[in-house]
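The chain below stands alone and is given as C-alpha cells, in the form predicted on its own.
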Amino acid sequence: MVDPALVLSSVVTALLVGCIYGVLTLGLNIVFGVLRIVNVGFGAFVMLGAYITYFLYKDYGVNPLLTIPVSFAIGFALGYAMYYAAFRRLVGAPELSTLLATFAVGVLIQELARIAWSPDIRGFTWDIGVLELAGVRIVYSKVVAALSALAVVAGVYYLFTRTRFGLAVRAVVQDPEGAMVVGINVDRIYAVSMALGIGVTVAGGSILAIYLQQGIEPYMGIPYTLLAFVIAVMAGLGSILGSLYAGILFGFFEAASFLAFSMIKDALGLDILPYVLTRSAAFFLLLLTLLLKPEGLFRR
C-alpha cells in the first residue's frame, strides 16, 4: 500500500526541483540556440554561482535572494569576456572544437576554485520557516528558490519574445547573413547571447544553492551537467520555454522512478540503490527521446 503522504511529498518535490532543473537547462539552451555551441563546461558555472551565494551570505550576511542578480551580473561579464577572448573564433566551427574549448574552460574554473577555496564540502542554513500541509513538510526556502527560477525563466522568455533584442536574436538564428544586411550587428548579438546564457547559468547555480544549501564544492556541477543535457534534449536543443517544461517533466520522472525503485527494493528485499538506478533511468529516458522524438518534445 502506497502512503498518500509520501506520494504527495514526491509530487511537491518534483514540482519544486523541476523548476530548478528548468532554469539550469535554460542557460545551456540559450548558448546552443543562438551560437550553436554545446557548453560541456556548464557545471563549472553552476558551481561558481553556488559559491557566490555561499560567500555573500556566510561572510557578508547578504540575503541569498539578493545574490541571484549578483551571480547573474558576474556570469554575464564572464560570458562576454569569454566570447571575445576565445569563442568569437569558434562560431560556426566544427562541433569538436567547441566541445573541447568549453570543456577546457570548465576544467580551468573547477581547478581554480579548488585551489582558491579547497575541495572541502561547504554549506549554509537559511531557515525561513516550514509549512506542514496534509502530512507533507514544505520548506519555504525551497519554494522561494523555485519561484526565483520561474521568475528568471519568465524574464528571459519576455526578453526573447517581446523586445527588439529578442527580435534581432531570432533574425540572427534564422539567417545571420540576412540579419547583417538589414543592419543587425551579428557579432554583438552573439556576444550578448553568450553572456546571457552564462549569466543565467551562474544565477541558476545560486538558485540551486538556495534550494539545497549543502554540498557546495568545486566539482558539484558535474552531475548537473549530465542532467541538463538530458533535459535539454527532451526540451529540444535551443528551446527556451521548453527548458522549463522539460525540467518539470523530468522532475516528476525522477521522483516517480525513485519511488518505484524504493518500493521494489522493499517488496523484494533486493540490495539495490534507488538513487543510482534513478540516474540510470534518466539516461534511458534520454535514449528513448532520441529514438522517438530526436527534435525534442517542446521544440519550436
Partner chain sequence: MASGGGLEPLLDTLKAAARKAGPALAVYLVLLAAYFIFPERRQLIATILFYALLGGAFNIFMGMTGYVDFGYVAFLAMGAYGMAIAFTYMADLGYWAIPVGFAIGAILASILAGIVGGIALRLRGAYFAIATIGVNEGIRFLIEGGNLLGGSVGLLFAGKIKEALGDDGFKMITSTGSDLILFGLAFLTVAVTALILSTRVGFALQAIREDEDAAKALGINVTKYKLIAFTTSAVLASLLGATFWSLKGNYVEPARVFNIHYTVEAIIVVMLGGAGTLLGPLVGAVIYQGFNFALNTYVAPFLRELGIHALGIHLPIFALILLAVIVAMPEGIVGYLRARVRSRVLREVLA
Second form
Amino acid sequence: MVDPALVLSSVVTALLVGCIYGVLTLGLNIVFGVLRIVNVGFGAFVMLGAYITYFLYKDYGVNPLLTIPVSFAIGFALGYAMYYAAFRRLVGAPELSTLLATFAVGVLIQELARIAWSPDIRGFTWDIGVLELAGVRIVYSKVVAALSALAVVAGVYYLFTRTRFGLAVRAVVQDPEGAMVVGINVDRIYAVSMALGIGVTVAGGSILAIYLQQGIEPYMGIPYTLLAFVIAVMAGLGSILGSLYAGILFGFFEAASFLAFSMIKDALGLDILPYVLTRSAAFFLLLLTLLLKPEGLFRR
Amino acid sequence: MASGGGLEPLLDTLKAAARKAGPALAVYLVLLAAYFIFPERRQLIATILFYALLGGAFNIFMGMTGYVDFGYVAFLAMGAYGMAIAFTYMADLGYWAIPVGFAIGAILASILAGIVGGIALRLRGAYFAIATIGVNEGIRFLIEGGNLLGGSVGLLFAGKIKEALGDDGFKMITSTGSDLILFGLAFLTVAVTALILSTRVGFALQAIREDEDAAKALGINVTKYKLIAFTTSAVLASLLGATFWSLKGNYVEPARVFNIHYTVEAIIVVMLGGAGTLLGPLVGAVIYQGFNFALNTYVAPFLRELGIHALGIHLPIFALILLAVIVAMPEGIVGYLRARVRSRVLREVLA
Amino acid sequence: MPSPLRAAASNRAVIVLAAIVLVAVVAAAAILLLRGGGGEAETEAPQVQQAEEKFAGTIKIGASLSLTGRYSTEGTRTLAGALAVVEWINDNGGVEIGGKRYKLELIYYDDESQPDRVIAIVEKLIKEDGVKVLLAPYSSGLTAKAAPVAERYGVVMVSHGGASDKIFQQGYKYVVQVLTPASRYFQSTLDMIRKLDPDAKRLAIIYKESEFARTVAEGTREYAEKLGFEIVFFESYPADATDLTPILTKLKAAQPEIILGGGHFKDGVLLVKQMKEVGIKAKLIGILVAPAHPDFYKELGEIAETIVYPSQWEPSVKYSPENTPPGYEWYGPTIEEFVEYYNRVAAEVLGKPDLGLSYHAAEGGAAVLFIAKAIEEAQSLDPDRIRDAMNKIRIYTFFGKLQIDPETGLQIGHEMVVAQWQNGKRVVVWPEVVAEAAPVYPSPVWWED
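Given the form predicted on its own above, produce the structure of the same protein in the form predicted together with the partner chain.
Shown next: the complete complex, the earlier chain at its head.
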C-alpha cells in the first residue's frame, strides 16, 4: 500500500532536515541553558545568517560552506554586544522582561533588514549534484548542509564538555554565586555564552540557507522560532546533544505522521490535510513531553 | 438576610474595589465621551479599546501571577469561533445569536482554560510559556488540517449576520453596537480586576507571584487560585475575541486568530503600562496604538510632503523604545510613576 | 532576587532612557537621510500648481495599503500602479462631471499588513479625509476587514488584490472587484491544455494551505472535472514547510501528466525547485503567483523554463484599442503609457526607481480606472449612483475586460492570461488574440530527460 520509494525518501528527508532543526535549536538552547533567557527574537538571527550566505555567495562567489564561519563570527560579535548593551541587566529579571526584550531585538533586526535589503524574497542555486539511490534522489547540497550542522554541534559539544570554558559555564549554571566565590568571572561567562548562542543561531541560518537556497526574506525566521521552541523542550531546555537528537527525532516524527495521516486519508476517504495535521500532532507531542517528561527526552 | 456583621466586610471589600477601579473607570468614561464627541475617531478609539482589553484580560493572569501565557490568543480565538458558529449555523436566532455566541465562546474558552490549566499550570517559567504555545498551535493546525469549521479558510459570515439581523441591524452591530459592547467589556474587566485585587483571591495571587513555594507552605491552595485567575482571564479574552473579531470583523481565519503576534502585543501593552496595575494596560494601549496611528497617518504623510520616503520607519523606532522601557523601567510606565510620585493620593490613583 | 536589580536600574533609568531615545532618533534621522530623495519635491511643486488651475476641484480616492509588513512587496507596487493611473487621468483632463473637470487625488496610509489597523484607517479616510470612493487593501483577509466599515458608511470600495470569492457572497452592496476571482484562476490554463492536447488526462493539484490557494485549487478541480480530467492527486502543504520532498515523492508516484498548484511566491519557488530535485516529470506545470515575479527565473535558472502561470496581467500582453472586443469600450491609458507612468511614479513619487512592474500594479491601476469611469457615468459623487453606474460598465482597458456581476459585485469580465517562461522571458501564450507566442508543450525540460 505504501510506496517503498516514498518511505525511503521520507527517511532521508527526516534525517537531513532533522540535523538542520538540531543546529537551529542548539542556538536557542545555549542561551537558555546558561542565561535562562528564552530568545523570542530567534528567527531574526536565523534570517541574518541566511542573508549573509546569500550575499557572500551571490555577490562575491564565496563558497556557501565558507560563509558558515563568517556568520558565526558576526553572530558572536552581535551577541556579545547585545549582552553588554541590554541583556546584562536582564539576567535573572522576570520572564516577561526577557521575553519582550528579545522580541524587541528581533523586530529591530527584521525591520532594519527590510529597510536595508527590501522585503523581496531572494534565493540562489548552488548545485553540486544529485545522488540517485533506489529511485530516490538525494541532493548533495542538502547532505553538505546536514554535515555542517553536525560539525557545529560537535564543536559546541567539545567546547562545553572538554574545555576549561565549558567547566566554568557548568559551574555558573549550577550555582552562579558559588562560581563567583571560586573566582569565575560570571559576567564574562554570560557574555560569551550569549555570544556563542547567537553565533550558532546565525551560523544555523547559513546552514538553513544552504539547505533551502530559497525563500530568503526579512521575516523568514519566524516559523523556525516556534519549531525551535518545540524541539528545545523535547531536547530538554539547555541540552546540547539533546538538541541534535530531538531535531532528528522531530524530523522522523514529521515524516512518520505525514505517512500515517496520508494513509488515513486515503483509506477512509476523509477530507483532511495530512501535511498540516503533522504540525498539529507535533505540538500535541510537545504537550505530552511536557506532561510526562518535562525535563526533556534527552537529558541525563 | 445577612446580619450586619456579615455585610460589613463585604461592603468594605466593595468599597476597596471601587476605590481601586475608580481611576481606570474614569479614563474609560473619558474615552466613551470622546467616542461620541469625535465620531470620526470611533474606529481608532475602538482599536485602542481592543488593545486595552487585550492587555487588561491578559493582565489578570500574567500581571497577578507572573506566568506568561503565550497561547493567550487562543482564548480570543475561542470567543471569535463561538460567535462565528452562532451566526453561521444559527442565524435564525436573530438577535439571540449574539448572547448564544458569547456563551459558546465563553464555554469553549473555559474548557480550554481547564485543560491547559490542568496540564500546563504545573509547569513554571519558560516551560509554561512554551506549553501554551503548543496548545495554541496544536489547535490551530487541528482546525486547518482536519478541515474543521471551514478549515484554513475559516468562517466569513457577514452575510449570515445580515440574514439574522437585517441590513440595519448589521450596520449597527458591526459598528456602534460592537463598540459599545467593547466599552461594556472594559467596565466589566476593570470591575473584575478590582474585585480580584481586593479579595482573598488577589492576596493569594500576590503571594504566589512573590514566591510560589512559600505560598504553598503557608497553606494557600496554589492551583485553585491560579486556575481562578486563568479562567477569568480566558473568559474575558473570549468575550473580546467574539466582539472585536466576530461581531465587528465578521471574519474568523485560523492563521490570524491564532497568531501569537497578538499575545506579544498583549505583553507589550501590559509591559508598557505596568503589569498588575489597573491603569497599566490602558496607558499601554493608548501609547501603543496612539503612537502608531499618529506616526502613520500624520507624521508619515508630512514627511512624504517633504520628499522623505520612510515606509515603516516607526517599527524599528518603536522596538528601541520598547527595549528602553524594559531595561530602564521594568515595572512599566504606571509602575515607574507610582514608585516615584510623592503624593499619596496620586499613588493610589496609579495603583 | 529582582529587587536589587530594579533599584540599580531605576537609578540609571532616566539616563539610559534618554541615551536610547537619542540613539533611536539619530538612527532614524540617519536612515531617513540615507533613504530620502529630498530635492525632488520642491522642483515638482510649481507643476502641480499649474495643473490645478485646469480643474474645478478635486475628487479624493482613499486607500489603506500595506507598505510595510508581510504584504509590503505587493502593496507598494499596487500603490505605484494606482498613482500611475491617477496621474495619467489628470494629465488627460481629469474626470468630467456636469461639464466640469475634476482632478483625482489618491489619499493613502500604511496599514502595516495588520488587519486591526485597517479599520481605523478606513474610517479616517471616510470621515476625516472625506474620500468618496475607496481602494480596498491588498489581500482577501484585509479586504474582508475593511468591507464592513465601507458598507456601514455606504462608501463604494473596489477590491483589486482580494481574489477571494467569499467576500462577494456576503451581500455587501458597496464592495466590487476588478480582478479575476480565485475560483477561476486556472480556467484559461485548463482551456489551453484541452486545446493543445485533448488526450491529456492525469491532473495533479498541489497547493499551499491558505484561503486563496485553496479556493483556486477547489475551483480548478471542479472545472477540470468538467473538462474530463482525472484528478490523480489533490493535496496541500503548510505555508512554512521546510522541505516538500515527502509530499512530492507521493505526487511523483501518482504519475500525473499535468501539475497545477502553488500558493504564493516563497513556496512556489521551493515547490518548483524540489519538483526537479525529486525528479518529477510532467507535460506541463502551472504554478500560481510565483512565476509572475521576475526573480523567479533569477533564482531557479533553467528549471523555470516552460513553467506556465495564470496571470491577472502581463506587461507584454497585447490589449489595445484595436482589438477591443465587441460590446466593450476602450478606456484609459494604453499599456505603453501605463508602463511609462508607472516607472515615473515609482522613481519620482515613491523614490524607488527599481520597483519592478508586476500585475499588482496593474490591478491597482485598473481599480482607479474603474472608479473614474463609474464617476463619469454616474455624473455624481453620490455612492449609490456610482455603485449603480458600475453595474453598467463594460470597458476594455490596458488590464483587459472589466465588468462586474450587478448582484454580487464579483468580477465577471476580466480573464486570466496564461504566460510561460520561454528562453528566460515571460511570454504571454494564451488567449490567442493577445498572445505573443505559441505555448511550448509538452515541456522539453520537464517531460523528457
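Numbering follows the first chain given and starts at 1. All of these numbers come straight from a predicted model, not from anything done at the bench. Note that the rigid core is defined as the largest set of C-alphas that superpose within 1.5 Å between two forms.
For P69, the Cα coordinates differ by under 2 angstroms between these two forms after the core has been superposed. In this core superposition, I272 moves its Cα by 3.7 Å between these two forms.
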